[in-house]
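Next up: just one chain, as structure tokens, the form predicted alone.
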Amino acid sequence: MPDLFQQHSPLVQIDFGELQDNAPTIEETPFLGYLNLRGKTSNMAFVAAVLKVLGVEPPTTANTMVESGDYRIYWLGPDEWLVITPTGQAGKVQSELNAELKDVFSSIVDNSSGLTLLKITGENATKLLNRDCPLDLHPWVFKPGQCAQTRFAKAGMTIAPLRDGSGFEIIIRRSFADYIGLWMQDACVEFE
């Protein structure tokens, strides 16, 4: 009997490897944990009780992320963040953030089954995203360490340069990632 409650990526049905040789490389990274932090850094004992869980403070300026060990945190606005976590580690590091702040306004909500990871990488990247991202995504503009909210094909992303230089992950809605796939596989063929 099949395992009715087996977790699918979303894009399972979708093989990027048949992309051509100057096509960029696309990879999802699925199941990963994505958690929406929200609280004022203007209140001490919230940044300490982030700091003591994920290792680092939450950035405070504008469209920018920073990276601990295996957690990632994306400026989203003046008091809300996300952070991405392992697999299978969102329901953890959010029951030790509602131990750390159960007196400090504050709010967790775990987005992981909303939520995917695609990495494009390669000499490409950059003129792939462009396709249809109003962002200006030169590495002399947007650096590694600097992240956005954008939209790409029609959908909304959170976008940021991988720290080597090498591309670019952007986090993408579940219920688009199918979509933003195909587009993707569609519009590599201009690198044929």
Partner chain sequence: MLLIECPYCGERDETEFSYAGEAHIARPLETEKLNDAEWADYLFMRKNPKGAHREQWLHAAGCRRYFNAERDTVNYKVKSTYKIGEQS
Second form
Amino acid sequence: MPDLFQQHSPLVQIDFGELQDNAPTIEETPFLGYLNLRGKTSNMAFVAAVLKVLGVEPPTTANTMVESGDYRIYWLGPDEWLVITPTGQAGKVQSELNAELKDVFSSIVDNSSGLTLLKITGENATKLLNRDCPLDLHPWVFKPGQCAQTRFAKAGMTIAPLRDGSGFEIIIRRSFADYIGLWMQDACVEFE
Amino acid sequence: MSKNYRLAEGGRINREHTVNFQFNGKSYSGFAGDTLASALLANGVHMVGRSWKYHRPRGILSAGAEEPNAIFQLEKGKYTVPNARGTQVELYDNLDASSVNCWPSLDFDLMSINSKFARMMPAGFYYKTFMWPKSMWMKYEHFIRKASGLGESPRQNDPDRYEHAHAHCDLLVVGGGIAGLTAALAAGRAGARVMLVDEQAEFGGLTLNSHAQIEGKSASQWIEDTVAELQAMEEVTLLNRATAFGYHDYNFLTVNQRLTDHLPLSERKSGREKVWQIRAHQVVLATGAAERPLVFANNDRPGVMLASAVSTYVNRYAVKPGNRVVIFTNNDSAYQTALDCKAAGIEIAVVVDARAQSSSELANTVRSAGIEVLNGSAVVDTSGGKHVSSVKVMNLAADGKSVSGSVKNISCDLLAVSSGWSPVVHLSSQSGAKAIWNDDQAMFLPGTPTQAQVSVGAANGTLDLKNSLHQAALAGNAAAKACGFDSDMAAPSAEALASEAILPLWQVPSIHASGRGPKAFVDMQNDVGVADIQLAAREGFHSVEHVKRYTAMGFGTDQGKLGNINGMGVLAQTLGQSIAETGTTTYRPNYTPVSFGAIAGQNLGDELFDPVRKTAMHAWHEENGAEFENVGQWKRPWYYPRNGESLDEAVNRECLATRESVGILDASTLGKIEVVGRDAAKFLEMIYTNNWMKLEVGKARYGFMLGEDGMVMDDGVTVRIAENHFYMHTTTGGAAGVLAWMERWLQTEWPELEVFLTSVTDHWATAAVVGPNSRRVVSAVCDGIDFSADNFKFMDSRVGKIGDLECRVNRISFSGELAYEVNVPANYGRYMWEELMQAGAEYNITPYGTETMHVLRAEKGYVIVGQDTDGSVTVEDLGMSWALSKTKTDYIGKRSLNRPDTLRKDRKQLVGLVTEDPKTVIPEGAQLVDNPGAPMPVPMAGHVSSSYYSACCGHSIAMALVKGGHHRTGETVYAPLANDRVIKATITDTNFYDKEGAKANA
Amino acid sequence: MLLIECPYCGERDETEFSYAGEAHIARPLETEKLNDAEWADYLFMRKNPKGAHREQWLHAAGCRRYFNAERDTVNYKVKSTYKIGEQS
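Same protein, different condition: the form predicted alone was shown, now please give the form predicted together with the partner chain.
Below is the whole assembly, all chains and molecules, this chain first.
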């Protein structure tokens, strides 16, 4: 494994530490492993291989996510999932999946450096996100276990409510992260 | 400064808090809770502006959003706001207001000379007079704009912040009067998610003026209690100072909330306005109704005011709009104004009622209060200079079509008028429900809903309290039920009030011939009178939409809220048809004006207007002085100036350093797509123009993608990583489009193909190491790869390591040099870059940006899709037919290559250009001609697509698309420029440097 | 602002989608055998009706799936949406 200290987060130029008093807390969890998993759930071999390596079948209900040990699997499409692993484990999981899925129509692509994760928590978390996310984030509608791909301002994001109800995690693309960070900092002026 | 017009007690103003303000440079004071209009009236100021065409004196007419006259320029400089409605502007300390449309001043207006020539300026006057001769329009326009302008646009940048917010709810109630509050209460109590928006500072609407009782308490107490109950509900959101200005498809409403406009400038800290984008399951429109003015000669004189506005000023603001009032009505509601005036100590000269009889309970109450009522009468004219001093009253025939008898002159300083009510059907109409004319009530009622919405209360033509509350409770219950909540709230109780029928009166009959008497105004802001509409009809404009455009009726900042219905009535009468047949103009967003700032929100400036995408090495580029260029949404280093170098100096240095030793370019922005699956190669055969089946693993190939029209769409190098695994590069700008394009073919046309596509653009950071010393640099950094020329050939791909980090190295070149592209996961991008910089130090490794990249590739004649192509260029036009497979029977776009147009011999083809003067660089985009002296129009031969000074060649180079250019090598073309300069150039091939390609293959 | 029912993700805001043109235009097989008029018909000719129109949409900011929609071009109502390969 390469030296983790040589990594730089895409948010290296953004400081979320000095936000307004009533602003939600914005915290990056950098350097997680992200695998883009493709396959057909109609193919039992695919489902079985995923179950074997990740300990859980890929969710088939749209806009839901499952957890299994250290892994989380987000539904992204009818044949597409995002597997989140702890830091530095994406390569290992990718190899295991590749081995199990050698003869099965599937694709496992490492996108670990392509994404990063932000936790947005606190009283005004929904308010901040709904500043320019068109999705209804109300807890009656968007519950733990659900996830969605949508947009924030003019960039895409994958969002899920946190289990403890304290807020949301959002997964954003590396190249848009700085823009989203600046947009959120600017939006927080409201929360003086 | 006089305060004669403030009542001693009452009103919803705070007399403890005096507010000082300025109007037209003069100081006044009012109280907190006043509007600018009520404060001016309290100071005895009625005349606040001049009309736009005739510059007639105009006064405050209404007390709400419908106000056509009392519009002001607020503040100066960067905080200035044009055309603010004084009837809605909350008074704040040091407010600075001035009249619009007066020059040089309100009292002495030079342009009022127009008034004397009014008869010569009928409807369509500007069209008829100034549009001809055409050449003079520009001169006329300048004068007309100055004479007719409303407020002035701000000339400085807006210092305020604006915000957007999305919201969702079960029920959105628009309008916080008693009907809206009741609907919200019913659904709120049931537990539904409710939003209630109201344009005023205080909830309660017109009922705030009322002495009525609801549930056995005063209306104002009931309002206070209800608002408090709603505020305590967790799932209910109340927005005040929030105007719903647009009702769009799928119950999507836009609401503009004014957050700081009511505060003194010094206290405005946070965002000024917030635009809410609300998606509601159900909508209740409780937008109320607006009273109509009556139309008669000189009905625009200051001191003429809507009857309901008089009540509002008296009851809500404790202001006497006059000392002696004449009330002129055709319906019952103005009788309440008589009672309100009496209670406030205003002398009532007479109530003039157009109806032959009036015997409702309210009318009788007025009579028993000793107030004289003249039935079957009409005000036919007013007198006075800048304020009404008396009115003329005559007998009116029962059908309202003629006046007769002697003229009574009645002195007064206030004329309260009411021509009935118009439900505010704007949002209902915008939602798709076509408003329906109701003859009995003489009003347009909301039409049949096409979305999940319902109108209640006055907005539904229900003008009495009891029925409004009943409707509202039903609507609130129904909305909650539709969202799955059990709701059965009883309507708050109130007393019923019977009223008598209205006598529709669109214009008081004139005692003069048509167009001869004094003007009777329909649309006061746009100076449209009865005679203008009649003239338009005579000239053949019969559609109400045409009459609107010909006369400008309803075009003002008030959008004809007061005048339009009267205007339609006048038109219907003129054409001898019903109003139902005449119809309404279309109600469109925005209900009231919305500032540009509010629409932009925070999406402003270099950083937030559009996403700025950055690579993993961005901070390094910044630290090392790069100038940046926008490429699509990406910020790419453009060049790295040293010691104050100009662009040209830096680029010349970067080019020479790269060609002579080694340069390094951040190539991370190229699109990258993994193509995986058994049918990956087969799929690429269809997507690209060339062959892919036989490409060896570990090898790369350049390919063109075409649209089905055969034109070049994208290009790039694709590497075969494994038998069923390709790694595709796209152009920087084309990445998202190419992925969507390929997904479309897979998902919709060839679902049987076993191929998965995954974008990895953001995952990889890429450094292109370019130049004769590039092999030395990359081999010093990357382990585990044999970099020898024989074992790592041009278009080979290898996997190695930088320390413990896996990297992929592709030997590809966009410069004609020996070059390697090193790829690592982007989290390690900066680490890789710094390792390469360190290893390259002994070779003076030179970072270069997009400008040098462009020069280097142009020296080799390499095209950039989107610069040298524009969607109308084929591979053949580029002279690159070698990239077209001769063996494949089909690929996307292939069939189009045999279309007659694609086969034309005179298509624009890519050629090189060398200028006669080696230092002259032809501007990109320059048109080329064969004979610059030819008579106009000069036939065009083509245009320049790329053009640079090449330090390596020692002369300028250019690429151009020239008609039949492939057969014109050696011929001369000319680029005539806008400054009359003509640049002479010779057509060459496009390869200007190292024609044999020895360097790339070194 | 439309609310469009993605056949996978459910109702989403219009801004998450992009339009992909008229639906149910199959790419001809053996394109090399088509004459110019037949190819032009596939390439250029579109219905552009007033009223019900079958269209392709892409849930671009969502699940990235193409799907079909029947939309009324007069009142913008999306009557139905259905997956590629399905009938409405």
